[in-house]
Amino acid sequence: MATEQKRSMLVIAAGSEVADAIVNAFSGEHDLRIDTKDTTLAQMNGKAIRAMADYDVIMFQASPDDSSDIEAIQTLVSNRSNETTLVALADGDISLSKARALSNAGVDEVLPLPKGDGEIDAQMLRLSRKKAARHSGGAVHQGCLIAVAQARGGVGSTTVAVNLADQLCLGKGRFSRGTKPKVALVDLDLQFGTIGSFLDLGEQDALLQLAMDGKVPDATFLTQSMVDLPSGLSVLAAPSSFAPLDSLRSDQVAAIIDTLRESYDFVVVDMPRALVGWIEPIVQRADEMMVVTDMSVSSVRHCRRLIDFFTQDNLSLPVQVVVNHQHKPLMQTRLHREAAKVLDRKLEHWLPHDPRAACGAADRGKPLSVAAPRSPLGKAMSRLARATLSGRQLATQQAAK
């Protein structure tokens, strides 16, 4: 019989305060072996990256304003040959910019200092559970996420991620001879999110509640939460009260993404309107970006402006534009293939101006594939998710290679 191999980490913080509330946080968690370091990653040298090659997961305390910590990061991701997840520990209100700073640098999750009461125990939880799994042979599931974004405001977002997601369930290509995907919508947009609108969905205030509460969700938390449709679609609705953009935290959205993509097929969505700090984890995470415009000369500058903002720490991000409100034209106008220069991408997908339809879904909070399956915007939706299906097919091939 196979022994189960004990789950490791290594905690280096100058100071016990730090690693004796890691420590704490894991009191209940007799499989997971934790030490500890008085001292800075700069200053461990060679002693950190030999540290690798013991341990699943290695937290440590850094600042990205301090050159040493970026250089020992830098130094230590250079020389990792197994796969030790690397988690720096920063102040809880770091700002986007820096946020990246320690992700260019090389880091795998970037989570605020603890405060004693636990809150990063279900996202390091997760993290070595995961490699706790590799290491015994077992398989984590990781679903595909999908994020939706809009160029400005009224384009029709919610629109494509909502029935790109109920069409998603509907089991087409490679689910179509088994059991159908599982799909989970999220509406992220705390301020203006209508997922819950569009579906008819009862208030629902969960990421009120975790904002409010400040503690990381885990499985539980969010199977409570979530609302199941009759087609199988799960969905995170946005809060029905009025929430502050800064009222998430970075390692609270992590913590659902990761989550969601252990238990789901598909993960989509709906990104808020603005470029807050929290929305990090997303764009690292994301297979898949998707950018709804219409062919407007703001509307297309912004979505260059959105790409240039998603892609710069990842330029392999797979971008697509979703041109809505106008059908596809037989052959591209002048105003087309310039827009299409701006965007540096093709113009594939086009969803027709269809107010009949979208009225119709939206008035009785049904899908289209529902309030009208045969209409033109219904029958565009189901062509984008064929395309996003056959899409990632192609690039699980390629991967499997």
Ligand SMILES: Nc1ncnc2c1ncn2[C@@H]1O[C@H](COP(=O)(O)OP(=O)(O)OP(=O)(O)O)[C@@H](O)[C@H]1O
The other form holds:
Amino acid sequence: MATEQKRSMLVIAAGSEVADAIVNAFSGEHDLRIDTKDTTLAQMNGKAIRAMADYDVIMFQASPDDSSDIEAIQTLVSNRSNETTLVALADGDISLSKARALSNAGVDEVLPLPKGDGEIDAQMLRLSRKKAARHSGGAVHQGCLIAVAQARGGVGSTTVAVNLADQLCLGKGRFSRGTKPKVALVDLDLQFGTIGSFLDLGEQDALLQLAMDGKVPDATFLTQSMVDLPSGLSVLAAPSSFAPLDSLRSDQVAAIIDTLRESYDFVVVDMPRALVGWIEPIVQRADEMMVVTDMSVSSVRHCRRLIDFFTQDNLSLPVQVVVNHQHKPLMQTRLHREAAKVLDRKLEHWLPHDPRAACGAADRGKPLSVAAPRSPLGKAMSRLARATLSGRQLATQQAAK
Ligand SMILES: Nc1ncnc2c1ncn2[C@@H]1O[C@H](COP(=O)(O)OP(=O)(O)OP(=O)(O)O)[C@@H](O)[C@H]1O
Ligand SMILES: [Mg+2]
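Rather than the form predicted on its own that you just supplied, could I have the structure of the form predicted in complex with the named molecule?
And the full complex, kicking off with our chain again.
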């Protein structure tokens, strides 16, 4: 008789409050065994830490300020099996640099400590299910995450995010083999997002709701909140009313991205200008970053700072520079060569200055593929999407070798 393989989770926390809240959150998961240890990682010796290698998920209370905690995490990281997911439970107000210290130490996820009201259930369940899929031999679908950022306000990053997502949906190019990728577009420019007006969407307040009630979104919430356009593109727009910038949390943003990646082939994110703490999950997870810039000295310098920020924790992150408002030159000038040197990268993509097409699309609330497909800007966007599709196909082929 085949025995059912149970998933296993270990919770390490001093006092029973945290462990009880987690056990409660998972009370409906009958194929999950939860063990608890009433202590801290730092108090456990190397032998005890090595004995934990067989758990699918280990959740532990962590304080990144404490160097003995960080050392214990490093011991755990070097002794864990490849299949174990490490989740640090930290104070909900943890700063970007402290969350970074935990991920640098090798932690897979940083979640806020549960408060006993089930607040983080969705995020935890998602993690545990992901492990379950791996254990039952199923592969977890991981769509490609593309973050689009801007070197200065108004340079055209929303235009790029909207039209890249729209054109990816069309699945053109020799690498797509006739299949149309599923694409989600997320406006994380929480306060000044304009994707809703670029695509003439009605008011959408899902992100405002998350910011206000602090819940961690699950797949049902996202499906209900996203608008599906006739092209197949699904959009999560920014709120139409004001939301304080610090009202979103990293675990909420991580849940949005992880959930969408499970059902979409591409997730394109229009990034906020401010480098707030909750963009960390995007920095960690991005498969590709596009920085939109022009050739002014200040934009190029800011572009370099942004690239440094994004690649600091994700050294292998491919960064594509998109030069907006300029035709691709036949011969690069000294200015272009100097900019490429400052950026330490090729100026990969060029989008011509084309106010007629840009304004026409904006006025109609349609992407360029509908409003001005044959315009210079419309064609350049189509090339950008084709290059992105080809790049992903090559990356997937190389990874499979
Ligand atoms: N290549 C282009 N040619 C002409 N106009 C353009 C081009 N790209 C963008 N625009 C126009 O520039 C304006 C700003 O573009 P967009 O909103 O995409 O920039 P942004 O970087 O997202 O700005 P924000 O800082 O407001 O988020 C829009 O009116 C858009 O139609
Ligand atoms: Mg914008």
